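For reference, the chain that follows is the form predicted on its own, supplied as structure tokens.
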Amino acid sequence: MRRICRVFGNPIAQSKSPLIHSLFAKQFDLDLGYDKCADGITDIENAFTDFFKNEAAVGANITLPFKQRAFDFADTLSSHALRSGAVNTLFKKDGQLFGDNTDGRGLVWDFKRNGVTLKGAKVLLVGAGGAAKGCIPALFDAGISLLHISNRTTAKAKVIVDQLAANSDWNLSLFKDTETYDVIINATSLSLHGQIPSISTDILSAANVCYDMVYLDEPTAFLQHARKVGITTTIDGIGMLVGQAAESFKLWFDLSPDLTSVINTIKS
């Protein structure tokens, strides 16, 4: 029986989950269809609700702007979700909708596949959207020592702080331009339209690690900036993007692909 899932985002037209996960079935001869929502939904609670009335329809990934749309529909949330208020996954379960959150599982994966140590590290993360937010549980949970939120609107990154800090013991604050950083995270979207978050050069140039979750064919602006004033390690969203679909793909089919190959299809 042919299964199928679908990512829902607007914008929609750069993702690349359908050839992700097209290359996950494939190393399982499983007989998957996977798209992508129309360009510029909107009305995304009537799109989740059409797709799954479809008994072929297995799981969907949610992407910006819809993470934390996609935290109040569900009907039953995991642990990665609560802690983070943000959904990046639904699939059906015990006939309820299941929502879960697989991207910061991705983002650690990411960073041990570069070599980079997260235990004990200061960490900046710029950006207060539900890719934020879904990264801070695992961050945490893989050691790092203390994590500031900066945002163009410091009131929405206040808003993360204030629900994330009161349940749990997390050193969870806002940016201090007193502090320095071990790792600069960008996840915004900024990098889709060639621009850069506002970071001083003092700041972005005191730290080891600069990522970008965003993927570009080409180095983003971001990463292009950080090379410039110094950083080494420089590492955008690929991994990523592609650990946390394999993080999804598992809780849909319970098969665990192999990464490493995925990612050298799509650089290649």
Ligand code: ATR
Second form
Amino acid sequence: MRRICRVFGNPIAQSKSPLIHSLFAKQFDLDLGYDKCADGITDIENAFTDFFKNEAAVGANITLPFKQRAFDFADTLSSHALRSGAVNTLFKKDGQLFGDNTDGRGLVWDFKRNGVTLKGAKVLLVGAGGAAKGCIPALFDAGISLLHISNRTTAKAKVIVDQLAANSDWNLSLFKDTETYDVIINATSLSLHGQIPSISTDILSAANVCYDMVYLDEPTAFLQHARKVGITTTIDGIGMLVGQAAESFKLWFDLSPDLTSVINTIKS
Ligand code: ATR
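Previous: the form predicted on its own; requested now: the form predicted together with this ligand:
After this comes the whole thing, all chains and molecules, with the earlier chain placed first.
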């Protein structure tokens, strides 16, 4: 039987999820129709209801700006979703709609793929949107020693710190200009506009690794800037994108696809 999945977001035209999932499905001869929601969608709750009414509907991915609303919509939540307050994957399970967040697992997988040790690392997370928040539990699960958040709107970073630190023993706080960081992660949308977040050169050049959650055909402005100040390990978000998709695919079909070939196909 043909199964169907869909990605929901707005804007959605740029999404690579249909391509990634069709490449996964091909590896297993799985008859999968994976499409995008309509462009410009706003009534996401009705769109979810309509989609999951279809018997062939297995699961959905949720991207900006609907991760919070997907969190509210799900009947049951995984610990990753609960701890991050955002959902990027929905699927039917035991007659209920289950919500998980696979972004952080995708990110951690990509650090490993790139030979970056997270255990004990001091991390600066730049940005306080859904992408930033969603990855925090997985980074602590991977053994980082501290995570500080910096954001243009400090109040938003403070909300995350207050929410997540209250229910954990994580060493999580706002950015401190007296600290140095091993790993700096850009979780803002600035790279989509060719811009870089404001981080002092002292802080940036003291890091070992710079990661940008955005993936473009060219190195992002942030990674180019990091290279200029001497950072040798700069990583873009393609691995995270494919990694989080693979985690969703596993949840839906209990199949583990090969990721490297998919990353290479997308890059080519
Ligand atoms: P996502 O869910 O993908 O994280 P988002 O919720 O829109 O998307 O968050 C985008 C992030 O990029 C936020 O941290 C945002 O900062 P604010 O919280 O201050 O809005 C950051 N961002 C976007 N445009 C920016 C800009 N021009 N300068 C600095 N930060 C910016």
